[in-house]
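Next up: just one chain, as structure tokens, the form predicted on its own.
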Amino acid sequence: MQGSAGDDCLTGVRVIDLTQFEAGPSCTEAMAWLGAEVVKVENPTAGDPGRSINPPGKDVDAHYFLQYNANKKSVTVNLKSPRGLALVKDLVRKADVFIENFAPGAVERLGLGADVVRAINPAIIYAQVKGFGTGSPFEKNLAFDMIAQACGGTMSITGEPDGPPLKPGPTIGDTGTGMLTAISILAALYRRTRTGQGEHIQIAMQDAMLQYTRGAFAATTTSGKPARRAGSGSVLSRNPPMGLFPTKGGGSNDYVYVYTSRANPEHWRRLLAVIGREELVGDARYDSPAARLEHEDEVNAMVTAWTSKHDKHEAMRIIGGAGIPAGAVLDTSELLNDPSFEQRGIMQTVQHPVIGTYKMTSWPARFSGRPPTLRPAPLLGQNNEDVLESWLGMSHDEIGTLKTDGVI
């Protein structure tokens, strides 16, 4: 059924991506994956940094950027020759959303700051991704995804609680700040359908990290003290048994994390039973999350005991089946050979021209039971020719002397 994958939701939203690395990437990517038509303006000579990234051979495009730019197309443009300007220009008045995450002031020193650009082009949505916003103390300062993570209080609450402040390990400063920007791109767009109103939109991601601690900031705000690390555990509570428990096996990943919720006292009660000390049922030491909490030791220890006599897997299927929150600590590895991401189109297998086959992830929600459909990250300049015929109506011989002038 046409449209069933969710891949012609943006169908007709042109997107011109002035962004590197991941932040950008990661919003830009979400929108490619819906439908849109985004076309990555890079540098001729090298494009996005994020290709050569650790890549796996010489002149070959790295993992890394392919993560983050499937279903995109790639015109090379000089930005620093006029023509090479003017081109973008061209392409700024057929397009829907323009968005940038290059370093403070850097877009507007090339010419294609918000005032140009909206100018040019009055409806066209505008956003840009930074560091740090407008008006802090640090809004021209560099930052990266640990930056914005250290400065936006994910690192405060992650780590044991005696350690020392942890990253953490997605990247949520970058990835997350690009899904906060997509989500924004997408309501101005929906706007603009009833209006015709364009839109400058300006993220940062130290702000964003703010949207992700929030159960943070409730537990100050109700305590009057910062919140603090809880390691496996949770900031808002700690209820035990919650957090890690090592399973058999003894690597660095065989653990099971196993939850009581505090709101279904039966999570407790069920628990003991699997772990066959249905005694202590009632047991006034035991019987309320206060009561646990002033013997955690003891609890966990009845937890590890049986933890350690059942493999990861095992020990997920029964305590998460009898009715308690349970999950295996699954690796990297372990996820993407797991076949059931695939069979569902969560994981898909792609055939890059250099490459050749690798998986991936494609965009988690499913529309009508199955993901968009995904295709590889665009070699440099691949669609130069295609890009430039189809949105700006040039020539064969036009789009060669671009060529053979320097300016694609």
Contents of the next structure:
2 protein chains.
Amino acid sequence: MQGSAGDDCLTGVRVIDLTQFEAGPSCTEAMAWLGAEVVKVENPTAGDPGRSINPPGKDVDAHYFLQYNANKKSVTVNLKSPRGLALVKDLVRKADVFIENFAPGAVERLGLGADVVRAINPAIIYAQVKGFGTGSPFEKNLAFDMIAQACGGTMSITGEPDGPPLKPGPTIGDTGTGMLTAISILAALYRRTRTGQGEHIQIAMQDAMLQYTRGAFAATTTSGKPARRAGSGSVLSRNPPMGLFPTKGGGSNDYVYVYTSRANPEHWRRLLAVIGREELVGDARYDSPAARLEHEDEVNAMVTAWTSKHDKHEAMRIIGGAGIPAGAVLDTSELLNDPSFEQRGIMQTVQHPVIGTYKMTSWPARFSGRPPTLRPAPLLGQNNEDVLESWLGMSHDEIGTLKTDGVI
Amino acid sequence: MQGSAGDDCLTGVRVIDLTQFEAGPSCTEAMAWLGAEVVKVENPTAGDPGRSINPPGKDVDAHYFLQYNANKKSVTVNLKSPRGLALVKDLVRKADVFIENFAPGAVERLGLGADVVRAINPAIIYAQVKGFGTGSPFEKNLAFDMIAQACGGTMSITGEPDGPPLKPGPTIGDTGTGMLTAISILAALYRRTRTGQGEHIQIAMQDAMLQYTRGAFAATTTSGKPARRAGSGSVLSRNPPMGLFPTKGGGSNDYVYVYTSRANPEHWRRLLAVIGREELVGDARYDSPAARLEHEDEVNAMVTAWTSKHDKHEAMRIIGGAGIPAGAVLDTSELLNDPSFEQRGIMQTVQHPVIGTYKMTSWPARFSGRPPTLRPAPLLGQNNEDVLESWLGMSHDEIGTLKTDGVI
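Please could you give me the other form, the form predicted together with another copy of the chain, since above is the form predicted on its own?
First the chain shown before, then all remaining chains and molecules of the complex.
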């Protein structure tokens, strides 16, 4: 069977990437993993500010930056110099995609707004990621992941039922938005193969959050009330046993999630066998979801009596192996050290010229059995020569002059 | 400027959709919004079990189902009958994409495994969504959103620092995986325009979670320790003031998120002006992130003294308007009733033949200023005639016979 690991899907697609931090970079990284030539255009002084988020040393790129910029190239350009701006416009003529996530109004002030760029290259896909949508009362406001999560509903449905709202740990505001941007760009690129047409795509982080909280919106439409926080349960329905149960060890992540589906009564019966309570199979006090809800504390206590005698891995193995949905709560160290991810290519070990060896996830889909191969994030300006020569046919000397003159 | 709202991007792409619940349906819905002809193939008895999750009445599709199946078609096929199976194989010959998210091994037992389908149509993109990856010790296990979130790290980084792990409310395990699947399929479709080549894409919900928690993995790589829960702060760094502050009203979502960036010292100085403490601008006790961390309780108390006198909307308006990232915690009812979403087309009002009128979000990206237009999710088997006629050229009578014989 032919197999490419997916990293030739977007071969030939050239992306001018004026994004920073995470929402934009996560989008272009997905494209880079799938084969696009993504060129980060960065200021020559410090580059993407993501390079300096909690770095492991002085003048070293942060692991945060490495996570979101693998497989890309970096070109430095002083966008405030007329020659720098002209250089980017020359790159625009050769590009298929232009993307930015600066603060509202900034890219237009730089002279690279949608009207300018699309006039130079009408077939380009021009994409913008902002905190709030054009036309929103907050369109000029700054936003980061947590602001999007506050205003987009995700915090209101996370937390204990009687506690305050809480930020989900995953950066849905950033990467969650980045993934929707990638889908939108790829769809527009696909259309372009048919029609030749460019596009102006705009996405707001607040709006993007709605995409990830639609179960809660369904609940609101049905009930007419705001979705409430449900702890580790579901905003849609309570159906015990369903939730986190403590396991042996007592550590901060020594829990196993056990889920018995309302749609499949076998889950409960199988669980009774696992926890040694077969005598309760068919017992009317527990046999239906409604009955278990009435005896919720008892039901949870029976499950806990069993889980607290097993460690989380064993609990997952035994309960999951018996055909009941179950999952140990794994922390980031356990996941990084779990050999299964490396064996399957989901995590790969990368060799970075300055940082050295580290392990991270690649694009987590497998194409003919393998995810794309990781290459480390570029050093600042690492690909100046390569890109200016291959995109614009510039000579070594011309590039040298740009460097001497502080343009790149 | 030409503008299509994006809903012609995937015109001509035919998708055979054997998915249910959310992880698969969220993927194909994104494709349907962007113009693909997505045909849900459902069992004639009850269809996608998502139709019956908390429905508003008897024999009515759930709002949950409407959320994840807009703009699709539905064809009923009894896959366990030889004629039903042959019918799907006929559809396979005409399709560009085949996608399923059954329990492990089920699609192969039905006789529609990757080898079979790809032999019939070598150019097809065949995509599978499972809980755990092929080759994982848990590859045969069942999974739902919460199991993926337990095993994929998202629960371990959500919650209060001294509390138990917690499930994020957004369904990242489901929709989060669906979005990565959509990107993978679109990339393979794009390649196919160049090479004609089909593909076998596999994605596991556990693996997909890693994509949304990479800031935490960066922290672990830097520190060598598991990322800890950070309440509503960040796993990457503590930088007060940063978090949820209570506002006037005292309701369960009366909070505003305030974020002062380490990278931009102006945020703190602007905030001092907003809260009427200009006398502290430049005060060494508070002027640097390190100093504020040392006086964290005092800093938070000053901000709270101001926020508790304003309601959350006013607090967001004033703080955000002064150039400091700020966001009110909005609940699902507030968001559904916020006129900005409808004005911008992000939410649209849909007319469903049975449910009547309801409002939901469309694809939250705008193409030339508008998101795609919503069409309601199909009734079970609503498009039998249309699809069998237009894809396979079947006559009204032939379709009638299939129906009489219980094949569709």
